[in-house]
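First, one chain by itself: the form predicted alone, in structure tokens.
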Amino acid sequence: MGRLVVVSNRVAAPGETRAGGLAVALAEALAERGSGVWFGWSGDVVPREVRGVRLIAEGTTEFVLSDLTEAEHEGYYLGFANRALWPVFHYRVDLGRFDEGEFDCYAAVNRRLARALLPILRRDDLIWVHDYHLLLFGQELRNDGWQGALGFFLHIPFPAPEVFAALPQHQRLARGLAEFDLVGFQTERDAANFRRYMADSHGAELLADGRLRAFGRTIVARAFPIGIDPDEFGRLAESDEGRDAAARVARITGDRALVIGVDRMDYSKGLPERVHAFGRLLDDNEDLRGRVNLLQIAPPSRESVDAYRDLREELDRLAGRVNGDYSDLDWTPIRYLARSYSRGVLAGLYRLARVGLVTPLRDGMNLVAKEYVAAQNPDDPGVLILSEFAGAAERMGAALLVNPHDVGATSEAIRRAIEMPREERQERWQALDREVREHDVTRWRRDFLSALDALAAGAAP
């Protein structure tokens, strides 16, 4: 068996936290492996051009770490993966910045980072590539000769044909992604998305167990949710960090309902209409004003795009609005934290919610949902409310399902979440508790890697 080569958009380098998701994912899957190399942005950003790698070993895994120059921090990361991909990958065309200048730094930081792995790689090497930074990175290795085996995982939705076709560059773009033998998804409903665009848009012929013919290539497209370490998790909730956050948060909500929202400042979570919502059940409900708590954790991000500071002023003036309308002497409605907090104390304070407020407007996954369920108490767990365009929700029907732009209907889930007697949270927790330990991360990586394993020594997947 090879070496595994994990290839990331960044690499948490020895010495850096691996704070919980994907980077220890990755971490767990190089140590099973044996030996293996994890590739990538170093996340340093220079003035000048890049000369060469940065090796730094632990164990029996080498990193391999290479900087970005500002101008390539500008046009790859900040412009056409963040400006262009992420919003139309999140359906949202209308935020999209479609710059032919950023597309061309895009597509020449891909080729310069393929030519810098290149000759560190073996001919037995299995090649794990990641996310919506890299789309034309195993084009690049098959353009300079590579003729291993090659996989993608997806971390963001793939958006149906019509939407990823808004992209200008969409043809080379999915021309990239045919060098891969595995592309991997969140659902089965990215996957679909995506062998539909590419028998709609290039007359890929479909066949059987999620493979398709085009290009003259034959790959395989099928979904691998990724999960989370419930029992790792659990033990967060528990642990004095997380014992001391929910007791600090306790003694301001004393007995009143808490309401949890956790997500990263960003356009796709659903923030102002999860804010309008919980506006709306005080509107509604007079009996819940002063008895029910919001508490909206959401640490800012790439605050340099305009959409992200516009929506952090929106956030702002919503909450003010609700706080406003209905804050007394010894009660405030919502309490908004623009910052960060660690995996242990976001444990404890799931662990102590009545509600996981989780409604995201469009998202790949959405490990929020898996946390909140993995830290309950199961003798008197909370309830989860989930959007259903979150890709959790595709195998967490137990869940309260919502559509987030029906902020009326959200607003009676949360109610109908306060209300709900024991024994049917218990049910219902009992299900998704289920779900999360089923399809936790280790099998998610250890089944797209037997997948390209088989792909790799010529058998079907």
Ligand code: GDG
Given for the second form:
Amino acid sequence: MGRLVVVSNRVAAPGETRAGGLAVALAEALAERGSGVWFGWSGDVVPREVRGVRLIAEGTTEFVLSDLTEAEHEGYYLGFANRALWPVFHYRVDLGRFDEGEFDCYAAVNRRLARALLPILRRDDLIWVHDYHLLLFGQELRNDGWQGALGFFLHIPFPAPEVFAALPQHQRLARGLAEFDLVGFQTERDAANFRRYMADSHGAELLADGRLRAFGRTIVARAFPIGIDPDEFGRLAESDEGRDAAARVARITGDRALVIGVDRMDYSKGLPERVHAFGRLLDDNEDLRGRVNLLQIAPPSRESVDAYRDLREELDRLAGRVNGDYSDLDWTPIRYLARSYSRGVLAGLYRLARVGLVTPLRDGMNLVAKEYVAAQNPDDPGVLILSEFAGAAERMGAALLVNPHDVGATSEAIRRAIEMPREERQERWQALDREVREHDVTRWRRDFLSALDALAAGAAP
Ligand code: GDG
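Next up, the form predicted together with ligand GDG in place of the form predicted alone?
Below: every chain and molecule of the assembly, starting with the one above.
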């Protein structure tokens, strides 16, 4: 069996905290394989003269890290990836900035990175590329002669074909994606969107088992729903750190119902809509005033992109207004914390909260929904309210599903969750817990890699 080569925009190198479960999962996939390489951006932005490639070994894994120059960081990362691809893939064509120079920079960085990887590849390596930053990476490798197996996984949604087609460079991107042998998506809906787009715009022939023929190549487009390590979250929720955090918050909230939201501060996460819904809950339900708290943790991300700054200001204003309208001497309805906390703290707070409010306007999967479920006390679980536009909703129908644009319906769901009898909470939680365990992160990576291995061996997956 050849080595596994993981390629992603950011690499969780040794010494860096592997904050997310995903970083841990990929490190484990590499370790499990016996030998592997993790290749990507070092996280450093440096002058061109000193831009280099660093190699760090840990166990049987080699980490190969490339710096970006200021211009590359601006054009490729902040520019085309985060100002064009991210909004369009999340259905926000209105926020997209389509700058040809930024696309050229994106393509050039994909090319440069592919060329930096090529010399260290071995013929039987299995290459797994991640996410929207690297849509052209496979094609660049092929252009330079790579003939081995190539897999790609998209962590964010693949939008409806007519939305994807709004990207001025959609044809170039589709051509690039067709160079992968396996293209993985979070949900069946994403895979279906991609297949329909390839059929409508490029005359692709749709075959059985997720296979399709386009641009003279046969590729497989399938869903591989990502998950978490539920046992780890259960343990964290009961750890000293988790319990301490819960006790600190419980001292303030007392016996009031706690509603929790945890999201990177991003316009895809539906934060203003959520604050509106919570405000509506208090407007419409006098009996709940003084009896419920919203704790929203929203660590800022990618601050230099204008839309994020605007979001921060809007949230400050909205939360301030609800608090101004309803706070009392001993009660502030919304606690909004624009900073990050450790995973142990988050797990403890998930367990304390009667309601997990996960209402993105669009999300590839949404791991917070799964973490909330995994952290619950089975005897007295909380209620998950989940946006129907999160990938997670495809298999988590036992949550209270809401349209996050519908402020009234979301507010009503919060009320229902707060009042839900224990028996119904348990029934719903058991179904959700089964799903979180069935599609955990280990299954995700094993399913993807065995499909890719099968393709590499020339067999059907
Ligand atoms: C992308 C896709 C897809 C949040 N605040 C803190 C913190 N977090 C952690 C959460 C969770 C992770 O960040 C967020 O994951 P999500 O899945 O919710 O969303 P994205 O970051 O947008 O991730 C998404 C995912 O990729 C995986 O494929 O599900 O759809 O958009 O794990 O717990 N972690 C810490 N402190 C915080 O304050 N330590």
